[in-house]
Amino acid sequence: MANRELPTGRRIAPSILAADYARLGDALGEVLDAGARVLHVDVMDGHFVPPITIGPLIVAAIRELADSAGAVLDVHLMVERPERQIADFARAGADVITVHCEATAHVHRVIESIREAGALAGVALNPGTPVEALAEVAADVDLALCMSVNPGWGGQTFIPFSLDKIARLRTLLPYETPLEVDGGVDPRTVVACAEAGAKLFVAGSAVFGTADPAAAYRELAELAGAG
């Protein structure tokens, strides 16, 4: 059974993206068992970013490891007309949908259609969209996410601008909406990240892309001050 609730305080999410996919389930259970609590899902098309990921078979599979770590899914939709996908990650197992506003011309809408579909539903900023393309469904977000890379490729280079932007999106948003970041986060970003008001911090290569995932998740939940 999904959990639909976003954990409380500051938490480091591990983007599956970037783990073995020969070994999934372990790589997974790694971090649960250092005390991840939410797993972040990166879906891509292939049209609105280059290369194709995921799809919700991959979702449900995971489901029944999430849910016995008590742990959330964090699905990001990288998708062109994300609506046309929600009922489908929402029945594999997805506790947050989130979809990109360049990706969709009726964003309010999608809200509402991740919502009915029993989900958490979030949206995400590209590096070049300006903040204010949230500001008219701030209030009804159940998340924001701020990329601070061009999305489509793990281990990309943290765009300084982002700290900023982070930073601006934080008041826009109602104080109780989690705002989270996704891309270059690692030790020497996730403390800045964590000052300019950023409470998810979404980490692939920083973790997975090491030889012990489950250190490297400690590492970076402790310098984020994350649970």
Ligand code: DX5
Second form
Amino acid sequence: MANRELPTGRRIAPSILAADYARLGDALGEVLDAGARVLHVDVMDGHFVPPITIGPLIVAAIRELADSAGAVLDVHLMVERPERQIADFARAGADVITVHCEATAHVHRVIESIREAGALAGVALNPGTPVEALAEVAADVDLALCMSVNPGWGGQTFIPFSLDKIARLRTLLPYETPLEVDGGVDPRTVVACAEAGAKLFVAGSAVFGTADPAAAYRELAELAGAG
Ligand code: DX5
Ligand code: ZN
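Following the display of the form predicted on its own, present the structure of the form predicted together with the ligand.
Below is the entire complex, every chain and molecule, led by the chain shown above.
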């Protein structure tokens, strides 16, 4: 079940997608030691997006490590009909479960079932989805996620119009609801994302794709004015 609330300030959320899975615990330990308190977990089903990545087993496997640092597991479901997966991910220890509004016909109901399962509920938008898709549920979500690349792969280039979307999403959301940006976040793009109104910055290759993930984490956090 969910354990923690999201941190209130700006935060870099290292995405484990880019980590070395043969030594996942050590890789996560490095960024947790460097101060990371949100770990982003990318779940892909081979349908909503072509790749298949990880499932609840990995969430359960890293739960204790996250707990030892007081970190939140931020699970991003890039899966069709996410309603079928929520109970398993909540049971595995997801604190936040984010679903794509493009992946379900029943986003309002899914938000409720995430909460009933004991997790915080996030809704994500693909680059091609207008921010208005979130309008009716904006007051109900615990987090909104603006994709700044088309989901499916790490290491893609940040789509510039995402900055305008972040700013417009920000005005749609209640003041206290955090806005997360995901895709192509690196030292060149993170500042503009923060200025546009994002508070959580997912970074995969810009952290784990470097020789020194802890140093890369600290640099991004510093640039974003994050903890
Ligand atoms: C992409 C995933 C991202 C990915 C980001 O579909 O949702 O979270 O890990 O990777 P980078 O930071 O390398 O763009
Ligand atoms: Zn993601």
